[in-house]
Amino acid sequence: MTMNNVPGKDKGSVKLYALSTCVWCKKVKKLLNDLKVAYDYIDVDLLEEEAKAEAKEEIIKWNPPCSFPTLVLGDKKCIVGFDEGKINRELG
């Protein structure tokens, strides 16, 4: 599964896990190009099945309902949906 790179700030491990589709998940990234934060996300509805089964294993040992958008941080912390306030501290 290879993600997209977006080069920015260095803040550690950034993780985007998104819908092609979704309005959430274009305001996080949205958020996270204005904080010039470097993070790397996947639209998982674009993915084959088989990647696509493998980006759902790695949402669900942070996000169990597998929701969208979930971004995590440095391995250690998860933020689930559009929270703009916790982004913002955690990367602003």
Second form
Amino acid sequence: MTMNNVPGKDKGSVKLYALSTCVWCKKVKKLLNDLKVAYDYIDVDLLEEEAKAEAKEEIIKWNPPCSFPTLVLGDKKCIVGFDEGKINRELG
Amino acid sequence: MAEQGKIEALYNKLNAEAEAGGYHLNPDKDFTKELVNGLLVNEERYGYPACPCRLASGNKEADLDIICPCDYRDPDLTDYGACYCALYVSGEVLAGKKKLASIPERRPAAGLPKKPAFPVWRCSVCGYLCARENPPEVCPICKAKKERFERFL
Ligand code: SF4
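If the structure you just shared is the form predicted on its own, then what does the corresponding form predicted in complex with its partner chain look like?
The next block holds the full complex; its first chain is the one shown before.
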């Protein structure tokens, strides 16, 4: 499963698990773009079954209900949903 | 991306149905139309309009609870003023009295049993009965407000 890379300022590992149809996920992408941080993202709904299962497994480790958007920072922290305040605090 | 004409048509249909039933679409039209596009994309992809903000399995039976409007819309409207995607909002949000943010996922993680029983609410104006956690914001039949509902069972 390879993620799409968006270049920008290095804030450590920033991984976004998203859905292509979800508007809250789009808001997180836009916020990350506005903050100009480098991040990796993947639209899980567009993956083939095998990669989808792999992505789900990774998400569940951080966010057991496997909801979207799930943002994983530095393989340490996880922010679920479009939480503008938290994302700004961590990456702003 | 679905065709603009299709998005408009579904938007108008959902809006008319919502208003007729005492519900409201999110007044932020750009936001709402993006979700309507998501519903059309999912309809095309899975054969049914699965929730745009949830990962559908593609197995209709397993996804029944997240076909829009999902089973979680009304309890989320009661508790947070919007459904999970914020396609539907409460009257309070519509009037601009409450700001929207993304809300927690209410859908049980796979494998959890569904809730067995709901209370029954009765509209004291027209007698409409519904079995759900809380009465609706507005009676879908006679449009009486929530406070006119009483616990029936
Ligand atoms: S959360 Fe909203 S948009 Fe998503 S399925 Fe439920 S009612 Fe539809």
